[in-house]
Amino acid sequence: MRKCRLVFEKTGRAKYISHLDLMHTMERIFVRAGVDIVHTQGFNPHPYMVFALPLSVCTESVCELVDVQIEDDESFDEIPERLNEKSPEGIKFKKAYEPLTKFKDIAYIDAEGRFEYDGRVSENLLDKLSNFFKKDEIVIKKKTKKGIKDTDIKPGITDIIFEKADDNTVLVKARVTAQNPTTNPDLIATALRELEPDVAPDFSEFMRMAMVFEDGKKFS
């Protein structure tokens, strides 16, 4: 038995799968696969699978964690192959190793993402959607475990640039905090609609790029 980090992908079609189905999509995956993992004791076991960060619907990833713990001595190399062969478009599977560090540690998620525009892409509109960001304080209504409440954003948003495209987009790059608190990339543009609708894009969506240990270096 052996601890096995996985590093996957889930894009395209496969970001309309809720963190729920994905856990059962991975289990199928596994089964398919002939790859025997742990499984929980009890009345109705289960996979050992803990996730690093759980993705929200709607938003990609190129850096997703999962790990589980291997029931035989295969090598951690032919272990993505297998499980590629056997996963739905969009779930891809990019290494496997033995895991040295500790989801808790993940401090930040860089991410990047798109504004589309109705052909008003400008400098002055870049100028202010940095200058809105540059506030003391972002405070929007977020929805809770217990119900909605004013959440201040700004804390949670540690680096973020916004650069043209074409006359219909800009990209958006930031680093926003992982845990303690959760920000979810999304909350930028949610903050424009609900506080700055002037510069809010038409539509918008974010890609998470890699995970951050606190000193900057990517999470592995």
The other form holds:
Amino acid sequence: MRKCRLVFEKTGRAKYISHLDLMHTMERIFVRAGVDIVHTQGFNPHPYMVFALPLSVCTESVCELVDVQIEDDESFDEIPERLNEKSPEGIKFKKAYEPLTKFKDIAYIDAEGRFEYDGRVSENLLDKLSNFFKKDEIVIKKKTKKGIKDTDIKPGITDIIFEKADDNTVLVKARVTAQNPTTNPDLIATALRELEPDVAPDFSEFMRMAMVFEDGKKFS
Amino acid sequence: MDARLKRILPKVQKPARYVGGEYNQTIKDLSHVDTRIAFCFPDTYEIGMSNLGMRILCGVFNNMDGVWCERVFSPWGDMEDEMRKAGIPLYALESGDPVKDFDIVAFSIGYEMAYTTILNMLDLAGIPLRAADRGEEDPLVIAGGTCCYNAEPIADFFDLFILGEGEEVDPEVVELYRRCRAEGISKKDFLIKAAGIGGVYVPSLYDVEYNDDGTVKSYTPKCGAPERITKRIIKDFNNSYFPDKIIVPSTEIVHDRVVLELFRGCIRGCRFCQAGYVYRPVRPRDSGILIDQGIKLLQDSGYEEITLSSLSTSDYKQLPALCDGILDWCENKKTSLSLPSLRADNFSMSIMERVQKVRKSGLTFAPEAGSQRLRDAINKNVTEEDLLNSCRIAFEGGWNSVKLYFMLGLPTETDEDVVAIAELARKVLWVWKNHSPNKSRGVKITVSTSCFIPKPLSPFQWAGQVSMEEYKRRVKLLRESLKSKAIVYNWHDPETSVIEAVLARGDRKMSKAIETVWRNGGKLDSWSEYFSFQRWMDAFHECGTDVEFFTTRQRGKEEVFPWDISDVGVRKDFLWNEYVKSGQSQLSPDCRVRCTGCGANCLLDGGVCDA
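Having looked at the form predicted alone, could you now put up the form predicted together with its partner chain?
To see the whole picture, the full complex is given below, headed by that same chain.
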């Protein structure tokens, strides 16, 4: 058996599949494609599948990573195509290879968002948005297991820029910390809704574009 | 995807159930589609996607050239609220297109408590509820499923009903619809023609008259509609359609596995069971075909569990061969075969032992009644000896939890019969004490009771339901008789049973009350989160529906029932005879011991059923 890292997309209607459901869905994709993967031993064997960073529901991604273990005679080149033939709409495997890095070394996530303003986009708005994220701290209420807690999300947002797409839409490009702490890019919109409601979007959605090392190189 | 939909989905629970896109969904090119069918299941995605009938019939429709059948389920309340706020009408999962724009809206109705959900879905789709209020531009609204054998309470909401199994008749109706539309024939004239198709019931073509006491006097057909509608069946069950590809949901559903259908009909003749009569005659599918279907579906779906479905799986003659065939294939794979609850007899136990090698989870038996006398009266051919013997084998095999299901309020039930349930449970406990190899783990015996609901087209269609107070008294009596800590007693609330009983034997006048319940907020009534007994009782009161007339009233032999227009093959005089025998606690043999001449065999060419 050998390790196999898969890069896959989760876009379109598939973005509504929760992480738990995604694990079941993946398991079935492998069975359908006839790609045997190692299962845990024990009373209730389940496939050995390690996801780099769980993706929250309603968020798209073009850079998801999952590690599995495959038979030695499987060819990395063929696996993505075989899996794609058996995948539901919106889940697309792009690459399979032997992993040489560890998920714990993923430092940042590059995410792109669409902020919809229903006709309220102006230069003024872009300035207000940029200025808001230049503040030293951005403290929002965050639900934790122990109740609602004040959290400063500013350290989690490494870079952020706003661009006008059209009269209704602002594009957001952000680099957020991937681990310790994990920063969900949705918090960017949450912070606006809580602290600067005037410039908060009427609707926001994000897509993960890339996972990044500490030194800024793309993780693979 | 609709931009408004995109905005509301992040706000609702489990959005994956509202978007489609699953593996094996059917997408067709609209330029090659002339007829669009919205197959509506009046419950949530998780329930509806677990329904085998829906999977079969969607496949049948999609096999037709030029026809595209899509799935529609009821949203949960949070999603419905968001949809209404955003002005999003009910839509089909595959295309996301509004149901209102479809040609045919087809409901599958298997449970009376779904009636308000049907109305809610029609309203959410923007389709007028009543057939009489719909015009030529509105979709044709049709229904099938077991509830249609007494379609009267919901007759005013539908253009037509299909009685029986849909594999053959459904395409006949669709083809007629296409021909009539091409020729510019009106909906009314289409319906007159449709009434000529065997199994099709067009309620608007019947005038109903009532007697002064509220019972039915007569049904008079118009425009050449038949006197009675004979249900359709698949005569050659071996060669009938079964999907070779199934949609695999991307989110968990209730029955998340491959299902094989072993046979239709039932040989048993339990007198309380509607299904045991309306699905006759018995028609099995060959085990070789089933094994092939099972393997194909497992390979294609990626499911790692397969199960068997029928009204009484123990009665499938080729069960050992079928289990062997599936288990052989499962060998060295992670795939498992799980069995539904089986009859409490030796044969079943040996099968169970073979199949469930690993997990010794709970066993379920349904003796239905506590005493032998009452089991005889309901024709449940299970003896105490059978049951205790099965429990002994199970306990010896390492099982340590048994569930026992009973009904309270069965016709002829006395206090002695109720107390006998407690005695039976104690005997099961005694068997465990004497035969369990490992008593340190303890045992859990669960006794559950529900309130009996007399159903149309079963021998108990003449019987009165016990009142709620009486059911509660019997529950109390049983609870006081069950004292052991090892025995847990659960009883179902009788409130739903009363409403279900009214609807099951309801007549055409009832549509007003059902609509009133919906207007007052009723929907998803099979869910305790939504069911309100008071809302139903208020509506019945407001609409002048006498609840006891439908529930506790004992019917006379000569009474004309609203469902007498449905011919399911089994004759009314046969059912009456069975009812009389139940009063004398007299058994009827199962169909394999001796044919009791119910009449259902006449639905087959040559008239011989495979019992």
